[in-house]
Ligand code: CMC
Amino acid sequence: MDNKPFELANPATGVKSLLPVRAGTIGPQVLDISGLPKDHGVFTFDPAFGATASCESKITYIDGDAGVLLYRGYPVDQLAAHSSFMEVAYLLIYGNLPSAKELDTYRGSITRHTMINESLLRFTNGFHHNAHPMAMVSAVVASMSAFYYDSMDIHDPRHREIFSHRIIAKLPTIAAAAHKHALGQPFIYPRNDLAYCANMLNMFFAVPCEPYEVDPVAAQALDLLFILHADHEQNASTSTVRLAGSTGTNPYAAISAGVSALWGPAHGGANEAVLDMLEEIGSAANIPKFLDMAKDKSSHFKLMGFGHRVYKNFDPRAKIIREMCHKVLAKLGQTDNPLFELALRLEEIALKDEYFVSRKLYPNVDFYSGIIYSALKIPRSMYTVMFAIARTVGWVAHWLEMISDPAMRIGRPRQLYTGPTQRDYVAVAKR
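Structural coordinates of the indicated chain alone, per the form predicted together with this ligand:
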């Protein structure tokens, strides 16, 4: 790739200088502007970071025009077809696919960290019965920083590893506790004889008074969804984890910040919002009315589950999940699913509409995922929590990558100030 430096002229002095151009292993070239303030006395203005690479990373690659998503170089569709969530977690965090022994050891360690301190359960039970589970999960994750002082030295690689196992292992337990609290049912302890997703389903749906069999179809579907949600390079929540983590705060605090960022409807909260929207649309006859609303800039209504900052083509994850919907609904005997039918029809109509075509707005990962969660009887308020459990792997991988970089500095964006210039204070009686 041609790394020809980019010529930049200083408008005040006319002096020309060269900006270094950096090339990744794939993807567009990147102008290195880090020397601009020192060499030219200027900053760049890029609200919402549409044109800014905030860091160097080796974890995930997206080609938004081609609809490509690679985890450590492996196409997500290959991983979805052949891998497991635990294997993908290992891949994202350690950088390579594990050997059979490495995978076994990793699974074993995650399994043995699934219990949470009973005090954390009491925190969950202190919430009001109708608290949103994302509020509970972000609070309980932040509270973990008050429990694991034995392994919170961010400069110790072994401490960082123990943290990474703990958080990935305990997130499903924390989520299940939130779910059971909302239902008013007793908490179900983790079972170490079950795999990651099966254990989670058991904690969600078992009750102490009768046996419960985890449906392998449900466990497999969840595992696949988790693979697809595991990482997505520098999205809003991952960037939040990096920014919080760059201050040197403990990793539980950083992950809790990520959970909060994920909650918004423009990000992970969209999966819950899509189902609300489909229910509101109600029938195919109402689709044009809702599309008109989505196009009307004064309405604040957006077609949830559509559009993406990076994908200007089909989100590859949405394609896989749409196929998965057909298979999972068939296996669960729910072929006649009116919300899925409506979603398919909405996609078909939107993708023929000039507004969506010209802006390259396609279904994203959140458009179909809620259909599967609802088929698995996971309550709607838990959908974004499901996303958070899977994305924790990505957050951890990015936090580890950042913290282990000796060149790490605190993240500190600048601004274009447009407020008042200096003025003198006037006493209140004279105003």
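Numbering follows the first chain given and starts at 1. Treat the numbers as computed from the prediction; the structure is a model and nothing was measured. For the two forms, the rigid core is made up of the largest set of C-alpha atoms that agree within 1.5 Å on superposition. First, how it differs from the form predicted on its own.
- Core-superposed comparison between the two forms: the CA of residue 335 stays below a 2 Å shift.
- The rigid-core alignment places the CA of residue 247 less than 2 Å apart between the two forms.
- Here residue 187 does not count as shifted, since its C-alpha moves by less than 2 Å between the two forms after the core is aligned.
The form predicted together with this ligand done, now the form predicted on its own:
The text that comes after this line covers the one chain and nothing more.
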């Protein structure tokens, strides 16, 4: 939908042109600036793309000021309360909530695709025992293109659907293989009688020498975390998947690029950094000192898990995870968990401090998710891998949306060049 265009005048020539104003179904309007280089000989300057709409999408909507997150129009709190990760995955990829029959068929397809080729297991075993699991996951995902090359035609809708089922199904298996390799334990194969998250927990923690029973509360907590992490609009890793995918590369390579982007501590590694911070603070008595350090621009200390690039209000996902923290710790007999108690106290003190309140630095989703992973005994090095498993659904949804768009073009940002002007080569003997 187009609105009244925005008039722009070139100060050098006086030439005027109109920039089309486009409006989505909800959210801010955008200026179509694609004609600026041709009409005015200029680019826009927007470091880190904070004010740039890089694409048109129907998948996820965020209102950072109001603290709203919608998946295909559905509020995330409603989905967290009533849905499941498999249902949310279907919603994000296909655009609508499934019927009971559609959901059953989709679950069955995902379940039947959880096995990975034995050669991929041998590939995993080739890594050093203490290699970071994100390195292993990124490499194995990229290598999947060498095993499924017969169904990677990105222009074939059926091939795209097969890919989407395979990658969502196999990510937990790949993650579990990386975890078992780090422990030096034998790999546990997936089980078709277990639901998605229960199956993942079984592959993580079962051993051949004794039976293992998945705690339903643990599976429920993981399912909730996966729902909340499934998608988050055009974040760094999703934008990376779109940019890589715009080249026409195979979808496994595009997802592998997303895994690598997520690995950064400012993105997927933030919940791990929160636990490191809480351990550094140590006790509630030290909180005022560390809050003062966070306010001091000369200090290197950062208050991890507070504030968000998009949300200028309370992260709606943080409220949901906070409640799940209480439930999980109570069920697992960890109500006196010192990190959780410290986190609650830190939140209480920070939200009474004018410095943080005035800057709207509220707890985000990462502030509590790491505590749940810790309670579930998932190693800290695997936290970002958990994030990747959940976010793969969003990556796939965005890749599918982009690839099926007939107007898709290869991504090509421009720059403001500030280097030397043209220089003539000088022979090495004369320098």
